[in-house]
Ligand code: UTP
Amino acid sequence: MPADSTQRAGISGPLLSSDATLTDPAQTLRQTFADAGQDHVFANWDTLGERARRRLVRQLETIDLGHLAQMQGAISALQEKPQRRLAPADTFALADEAFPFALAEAARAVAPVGERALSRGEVGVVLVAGGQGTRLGFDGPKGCYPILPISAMTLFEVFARKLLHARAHFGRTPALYVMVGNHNESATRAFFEQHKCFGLDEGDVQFFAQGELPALDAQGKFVMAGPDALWTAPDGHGGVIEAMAHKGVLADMRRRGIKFVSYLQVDNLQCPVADPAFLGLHIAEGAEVSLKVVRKQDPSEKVGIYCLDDGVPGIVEYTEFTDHDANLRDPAGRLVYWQGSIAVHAFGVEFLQRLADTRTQLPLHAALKKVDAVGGIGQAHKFERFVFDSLPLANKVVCLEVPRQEQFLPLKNAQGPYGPDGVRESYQQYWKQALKLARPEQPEPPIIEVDPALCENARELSGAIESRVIDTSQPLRLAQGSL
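Now the structure: this chain alone, the form being predicted alone.
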């Protein structure tokens, strides 16, 4: 958001006067960008029609030139890796690592605290869904991707049905806030409307768009996407906090009496939406931010690591670990830095509101990427904010280990273990194990699918199917209302 109030003001008159010069408001804006060394954004002004000029000015009014220093700092940090003073961080580790797994006893003991918060409507769910299905070869928002092996249920419907599962257990449906990007907001809204919000109350589903940031070329200049537009990209999942404040989400949460946020990514098929043990631990421990991690088996796995950085809890990218630290093992032969973040968090609404009230912005991170700019595709520095950078700002952070098979199955690529085929295979392996646990006497079905509204994990499946007759000789779909 521009720091100068003149830049924020709309330009109501024509942008081109009778002698083909800039009007005062546009001239002021041009001078502001020129003072920042970015006067090239007006290079095509004389050839633009009035609509194109208005389009350019409207976009430039949203650019906070104060971010330029942060952007340059992020580029420097990318080029000059910071020195880290790392140490392991406390985590509530799994009590049982064997299937069907058991969370830490401390987390299971306070699950009733989470259940009460859910039953009182004190929990809201933020689903981050700004991504497109481009890497999957899918034309549309990633949440619209059909993923389940029998019904072809989409990711969005999976999470909606997980919310229906929460309603069945806790008597209240957590309000759902879907963070989209400007590029996929209309398609996402239309998809939910087409499917009547998948059985959720329309009043309990809201959409809000994350912000966007421009890119810088090798000379530190804003990249142009065309003669009348800067090239911009979504500001990363860390933009969720600022977007929640600016788009009225935090205000709506306070109006509803929501005190805690369950934050998750739309591509993680196995992620629970309302985990009472995790929420209970967050509340009972008085945490402002909590996170879930899985145990890294391979030092080279490309996930951020929860640890202490100069004594402060946070997530450190795997690229910032030395080979020595990444491979460091304890006397039992296990990795010392094993807490792989899966981008699942719990937040206190008061904490998020404090960040908003103090206008605290999470740091920018730079990455050199291909961009489709004026003159063709080239390389430039893109910028993002990461939500895990909120951890060092919290007065208390709690970390809970969860089973990888049960809660971490992201759909990322067109091929491989995190491609559609790999995800469906892992999904079926888990639920076939769960069915074997519940019905050891029955043979394995060729294909299995479990309705997310029926149950969320292997421990729930036995009770969900009870003594019902199940035919495992055919593809098996266990669904709510069909058993």
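Residue numbers count along the first chain shown, from 1. Whichever C-alpha set is largest while still superposing within 1.5 Å between the two forms counts as the rigid core. The shown structure was predicted, so the numbers you read here are calculated from the model rather than taken from an experiment. What changes on going to the form predicted together with this ligand:
If you fit the rigid core between these two forms, you'll see the Cα of Leu94 move by 2 angstroms or more. Put the two forms on the same core and the Cα of Ala104 is off by 2 Å or more between these two forms.
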Given for the second form:
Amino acid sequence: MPADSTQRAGISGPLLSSDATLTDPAQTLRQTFADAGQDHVFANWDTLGERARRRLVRQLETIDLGHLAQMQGAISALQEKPQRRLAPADTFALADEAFPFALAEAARAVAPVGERALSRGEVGVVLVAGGQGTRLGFDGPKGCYPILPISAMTLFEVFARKLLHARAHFGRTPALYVMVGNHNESATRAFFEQHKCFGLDEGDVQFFAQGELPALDAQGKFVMAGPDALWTAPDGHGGVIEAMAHKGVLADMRRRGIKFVSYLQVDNLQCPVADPAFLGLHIAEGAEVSLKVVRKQDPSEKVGIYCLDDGVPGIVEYTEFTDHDANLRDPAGRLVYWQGSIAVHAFGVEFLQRLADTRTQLPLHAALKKVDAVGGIGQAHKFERFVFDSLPLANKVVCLEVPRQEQFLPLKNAQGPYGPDGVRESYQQYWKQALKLARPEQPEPPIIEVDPALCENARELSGAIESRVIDTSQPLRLAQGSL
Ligand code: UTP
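Please give the corresponding structure for the form predicted together with this ligand, as opposed to the form predicted alone shown earlier.
Let's see the whole complex now, leading with the same chain.
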């Protein structure tokens, strides 16, 4: 073990003294865990060798036992159905309702504000990719999934090429910060290295690891992954707020003059990386947090809803809606609570810094899930933080409605509309429709792919291909440079 990591762990000498008793650092830790009712974590101590003991102590020193009360609270909250005082919240519209979704007047008015921020280098992109991708079941980071139908371009490359698109439009490449988890950090870094950051400057791409949280069994005890390790999992996309502060991201942003964060998730194929209208609205309205929503497809769609909860703007999970509220319609027959969050945000760097300075943590949420731990697979309570819990902490929140077809196409599952086939199918529909508008006289190609560096949405397509000759009799890949 390198000397510096021993120091970081605060261990200065052997953990096993000659008479096989515990030395001071481990003894103190053992007492602390015993006081918290968690002394079982030392149950195998006597059988462990020196290295395993160090490993265990190092891990236990990172565990915040202060979280235990929050964890218990989050478990209790699973049983409660609090009475909520909900009300609809105001929302701006990005576009009109018909394809190709021409920008609405309000969006046109604020877009130059976003463009200015982008051309001044005041926007950084945070791409969260630290999840485990359990539902997709892909062997590797989700960002390495080959999603585009002809080139098999991966999600990471798609986002990198969207940044190249931003560079072409605004003269600056927004810096990219990729949040990873301990489980996929090395694979993600290696993937970017292997592909030379997909054409981005290395200095403009950074990785930072989110935190982990332990799980609790039915008796409220930490689940063990082995005799010398607690079972832990990533602390949720909400872990981004703490990780940005602790891993130097906020400091780096301030150094670079970045004032606004464009936050997106690696699985949303159609999400723009730096949307000038959205950023412009965020800036012009003086918001601390902004979000994008789409119109809910039907009352039972499993999506968090943006609304006022006791007068405070936030996202209320679909599970917390009563049937009555979920089905409520206005006189025109439209859902009253229609604003489905797509987990796309803009943040002020100052706001994130304030949360860091005041050591504000987002709440923990519990979920009973399968955990593959010592003794086999069982159920335990896992804990996560959700990024949208930052909304109620902001002095001002602004919400923008975007067209679902244009901006929301997440790869979540192994099958179904949000599985690889379903995502490629929706992708085809969108871009074939876009091509039809740009080239009404040409027949539909059997299959289409559009390079994200060339063009981001249907509105841009005809300008991007101009008067070039396009052969639609074969699979059509519209790529930058190849037209
Ligand atoms: P999801 O909540 O859909 O989770 O994450 P997931 O990990 O991709 O997939 P499942 O639930 O295990 O099947 C939405 C986005 O948030 C990121 C994911 O990488 C994805 O981009 N995320 C999620 C994190 O960065 N960290 C987390 O701890 C959880």
